[in-house]
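In the block that follows, a single chain appears as structure tokens, in the form predicted alone.
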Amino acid sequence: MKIDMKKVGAWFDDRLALTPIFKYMTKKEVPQHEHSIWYYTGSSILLFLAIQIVTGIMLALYYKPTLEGANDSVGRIMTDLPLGWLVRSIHSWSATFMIAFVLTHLLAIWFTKSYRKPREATWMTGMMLLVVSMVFGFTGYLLPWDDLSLSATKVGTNIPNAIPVVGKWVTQFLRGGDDVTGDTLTRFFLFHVCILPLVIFAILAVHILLVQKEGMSVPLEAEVKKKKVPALPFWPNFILREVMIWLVLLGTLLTVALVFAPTLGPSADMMAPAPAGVKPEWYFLFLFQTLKIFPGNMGPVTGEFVAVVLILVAIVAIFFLPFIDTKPEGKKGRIINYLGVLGLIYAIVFSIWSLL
């Protein structure tokens, strides 16, 4: 029996309206000028995203969520399965890369001013992600199950009960009960694999069609003075730059992921005290050093308390920017971008602080 290509291509072209959509890649053009490189960070950070749920799958094939399988899972894994171990350390780097590259791509809006109108809902999903990405590696963190791991999630599951009213409940939510046991070990893993890729995927929609809908920004310098921006075809121009970009990202993260592989601890005892100098991933260090530097009493106020009403002031202004920088090319708009240079050298200042 002889197949007909082109009417299975009809067939599929009719349910899944594709020529739309290649008509529009193949119109859709990309602004050319001094910050075009910025582009570039979104998409790769689709490209880590897709190396985590490709390994995820792999190493979630084999790991036991449960106290007594959990650590000798990870141990199999690394060493009885081919090549395991490489693939638990490509997923472990790609999700420090993904983090790494989603603060770069909205610092890179936030110093050029892309947040503004009419991107403001682009910049808020964007702001979701980042909280859905440190999220992601605060909840894989503990799945190995080693002291270090217990440690750091005993600390970090702590943070909320500053919070007066919902901060118990919310540190009990997170842990499944009062300290941190098997049953935070399954939460956790539930969290990792089922609930946190389908909040990112539906943020992740949302943003997409909202960079789709409303264009990549130009420069303020140019939209304020009417410029022409040059542009660049989207297909295959475009795509073709980005994929050369992809191989040296995949290359670097293969290098990293061979050289630094991380390692595993013998299985947590939750009943031993908790290591020296337990630390948090790097994105989460600064934090870590801000809540160490408040005395333990403000006065009718504990100083933990204090600090992570700060960090959540400081939050939820970052989340609102656009509505705050209602005018980016004024007076208002400098301040933000220097704020944002001070923000950024306390963050390196205090993670590099708390490594000492």
Given for the second form:
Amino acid sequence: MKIDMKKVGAWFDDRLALTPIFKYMTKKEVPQHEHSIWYYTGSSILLFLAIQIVTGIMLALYYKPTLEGANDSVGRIMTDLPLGWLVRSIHSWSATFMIAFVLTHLLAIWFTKSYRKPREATWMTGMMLLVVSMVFGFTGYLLPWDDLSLSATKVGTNIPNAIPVVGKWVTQFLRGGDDVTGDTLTRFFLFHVCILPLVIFAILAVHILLVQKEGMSVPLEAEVKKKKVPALPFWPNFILREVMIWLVLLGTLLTVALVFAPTLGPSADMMAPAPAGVKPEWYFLFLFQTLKIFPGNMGPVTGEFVAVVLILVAIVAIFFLPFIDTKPEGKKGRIINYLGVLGLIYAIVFSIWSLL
Amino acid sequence: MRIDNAYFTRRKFLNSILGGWLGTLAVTFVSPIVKFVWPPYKEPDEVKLAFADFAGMKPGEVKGFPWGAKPGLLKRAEDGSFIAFIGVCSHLDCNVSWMADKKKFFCACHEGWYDENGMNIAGPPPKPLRRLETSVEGEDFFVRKPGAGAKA
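Structure of the form predicted together with its partner chain (previous: the form predicted alone):
And the full complex, kicking off with our chain again.
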């Protein structure tokens, strides 16, 4: 029997109504201008997310989220399983690349002012994705269960404690008790492989839908003067360019992962003193340094409380940026640019300072 | 429909009853879930150790013991008495270490220092190390939360 593929296609289209999506894809255009390069950061994030999903599932085949088994199972993945060390290395490095591209994506949108009306919700879902990505990194950091990851998790989960009343509940929820124990490890594994993936997919779906709905943003000058910007068809021209960038990134990732594979310390001992040189992942370093410089007590409250409140205020302000910077062509837009540069300098200087 | 002199309509009345009932039902479902997610484990009120393990400590020496899931630190004072601390930094919960050469407790996470009596002296710690009470009862060595008292 000969199968008529056209008929099969029509059968699926009849039931799933895919034609409008394909039609949209062929009609979609990507504007070309001096800031177009930043459009590629979004799809690069998706590449690293896909790599995280594949390598994450591979690691989860052998990883054991228990106090007794965690460190050993990571060791087994790295030594017994064919190319296991590389799978772990790619997972760890791809996380770094992903966060780096999320931050670049955010900064590009910050300085091109693409968050302005009507893209406020796109910006806010993007901020949520940044926070979720960082929580992914934070929960993943504990899973190898060595002494560095234990201390980093103790510090990180204790930070909400600085907030009166609700903070204690948050810390207990994260830890599964008053202390970081085997229960914390199991909980973090669950967050990392089940809850956070559900959350990131839900927010990502809205984020991408909003990007399609509002279209790609164009530079301010063009928007204000209603100038027609030259454009590239999304399919196949833009996609093919993206594929080229993906191949370069994939090659870079593999090279870095091959040469700089992460190490694994001995299994964490909950009774041992914190080791010297406790450091969180690089994208938390500036917050780590911020917490370090605040003194123990500042008047009636602890320095930690002041630091946590300042950090929270900054995050909330960035989240609501589209409502603060409502007239980007005016003076406020320039102030936002200066603040962006200042914030960047602060993050870089504090990160380097924390390594000294 | 509204009965004469009534404050609300029959629909509003019935909706409130139904809504209240649904809300109560939701709470009965959610509260056990919340209780399950926030576990009941607390740190101990006291731990019993063997005195023989600590009797040989010299004045100024510090030894660790498990205080629930936290490290406890036991220091022998110059007069031979014992001082017990919870070896957890008051800043952000890292385990502290005893620096015997400097006679200070040190937290490596954010460089917090405590003197030999557990007082916070430098760095970010806002409070001293938490102290525990000790007592020798026969062959047993008890470490207790202050005010927990001996069990009868």
